[in-house]
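Shown here is one chain on its own, the form predicted in complex with the ligand, set out as structure tokens.
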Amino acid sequence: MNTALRLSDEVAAAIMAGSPVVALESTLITHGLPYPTNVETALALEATIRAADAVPATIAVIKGRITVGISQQEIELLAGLGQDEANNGVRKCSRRDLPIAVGLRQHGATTVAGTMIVAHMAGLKVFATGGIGGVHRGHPHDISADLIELGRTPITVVCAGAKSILDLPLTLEVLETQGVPVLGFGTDTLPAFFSRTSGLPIDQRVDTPEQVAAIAHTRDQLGLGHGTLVTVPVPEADALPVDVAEAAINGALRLAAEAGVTGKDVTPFVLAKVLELTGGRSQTANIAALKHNAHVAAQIARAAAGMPAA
């Protein structure tokens, strides 16, 4: 057992009692939002998986300490640190940030790739999220760790697609490679975030809980090891129309490269600055998507433990 890993009184009881859990990550709340929507959102989340009978599992590491379940104070903690690793700062933690945040006792705010892998390790099956990483436009070698981490651990996560701030075409052909299995939630076609359909195709679609909750279980009984992504539109009345959304992601992907960002930093850079260049618009939006895919992985972990939608 990991002796880093730890887990608060609620999120040990329900795994304890086979009771539906979801995992939320971090990252959206340290690199993803501004203070204090940051704060407001992360606990509205919880809300709404504990209004449909599940129990939250928000994953950071504190000091070095990887939990999960992290406390109201906990996250007030990590939105008022702000990027600045150098300045006291939280870590963005993907896979290979992990061991620094955890061996040098650095808070660390958890990626959908890191949140996967904490969530296997607590022995949590089903993970909401916003948008998931994928390859970015016109650097098709800047491939998240996220895409990876969904090919080697049997997550199912639940997100509005990707953003279109990624090459869409080129994410799929990744997932394809990795194995990843695409289902579409009430949809034909890959959701792009802002707006509720790409035009692309996904793998199956799917229209209830109980219908993910079987191909999740049979990845688990074939041991096949591999994630599984959930795509679910975002609410058609928050959704943002496509040239409003297309504009400020060709201003923002062009300020990112006139300012030189790479790495880890491109994409809280991008997000900041279509949320930037909209005038707080796509906010609504990404919130919008947030609370659905909460609620829609509340139902799927239901599923998942046998039990009815709530």
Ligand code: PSU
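Instead of the form predicted in complex with the ligand shown above, give the structure for the form predicted on its own, please.
Chain only, nothing else included.
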């Protein structure tokens, strides 16, 4: 075990016993959702995983310690500090940021990429999130670190597709270049985060957790070293119709351009505007997807725990 990691007693015991564990990110607590919805959602995801007979492991950096399985008190700490890094807030941690946060003993919330890295360090196999990053619309060279990490870290990532404010066809192209198989869990097309489908093809439909576990197990046996993306449609009752989501996204992107928002500020700005333009429905879809993905991930982790060592 990597000595730079601090594992909670629950997570450490589960790993020792070979029990199923599901990793969870922490940027939804600090950067993704408002207070107190962020705390409520983080705890609900952990409860969902436990209800499915697996152990949750929310990952973050606490005062420079990379922690796998933060406590409720630490979740509330991160939620209270928020994202104001200039005023001793919480650093958003991808690969480039982890040594900074640890070296300077900062608090850090792990992104999809950051969570994948730490989960792999800890020996975990499955990670649940909402939507991954991708290629930005109109900016084909602005590519999320999530896609690159999926190409080099062997973790099974369960999500509702890439965030639909992004360029989904180009995102799939980058995933193909990185050698990442995109699976559709109970679907033949790529989910579109807020909506159940983008109409875009995936590499393989899977209908059971055991099929996902078999694919990931074979990946590891072959020593391929890449991740596996499992895309799960948001529950129908909470999904946004595609036309409603697209209208809000296009409106939000126009507002971002008019305001001169660029770079890493685009995604949070656009997501906030989409929330306004949909009257809160986008957040409802996001939270529903998070919970459903956590449930599916727990099933996959249980199936993976039953596989022989790679």
